[in-house]
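One chain comes next, on its own, written out as structure tokens in the form predicted on its own.
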Amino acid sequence: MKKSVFYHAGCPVCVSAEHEILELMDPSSIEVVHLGEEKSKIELAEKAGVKSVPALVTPTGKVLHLNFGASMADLKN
């Protein structure tokens, strides 16, 4: 089975939302990406449709952006 992916950059709007995320499902369907520790995976969230992190990717390359945390622009700086 694909697993989600689950990309954040650790300001408190996104780990919220990774524990809310974490709660709801089965943590072990989900990859946890922290884009401000791993920024070669930058490119890889934005090829996947990300805009804004936090963001989810479904296993059907859905992506759902939860609130709004930082935009992949400021990750780049």
The other form holds:
There are 2 protein chains.
Amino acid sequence: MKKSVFYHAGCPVCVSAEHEILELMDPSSIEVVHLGEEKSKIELAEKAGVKSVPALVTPTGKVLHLNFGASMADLKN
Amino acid sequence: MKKSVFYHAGCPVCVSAEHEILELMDPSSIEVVHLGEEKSKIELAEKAGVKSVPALVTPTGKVLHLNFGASMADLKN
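Mind pulling up the form predicted in complex with a further copy of the same chain next to the form predicted on its own we just looked at?
Everything in the complex follows now, all chains and molecules, and the chain you saw is the first one.
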């Protein structure tokens, strides 16, 4: 099964959302990516349509932006 | 098991998010509330912390605002 990807950047809003998502969904179906630590993946996330974190990219390629934590532009600094 | 509540208002953003959520989570664990049709529940949603739709209120009472569709103020008109 293709996994969902949860993008975050370690901010409090991100951590809270991650906790909720992992409670609600099967954790083994989610790949968690910390864009603050893996800045090389920012471009990949943007290409997937991620505009802010935390965000969940589903196996079908849809993007769900969760509670607003930080914009992608902020992550590049 | 206590259910999550997915609040929406029939807007395109809401319908798209609902589709994704029902794919990702167990549909039987989610109660879907259409605030456009059940305006009496707007107050309940606001008390739960919902500021815009679509939003998911988890069994533990946390609110996840998904892609922004409409503010609660807009729904009262």
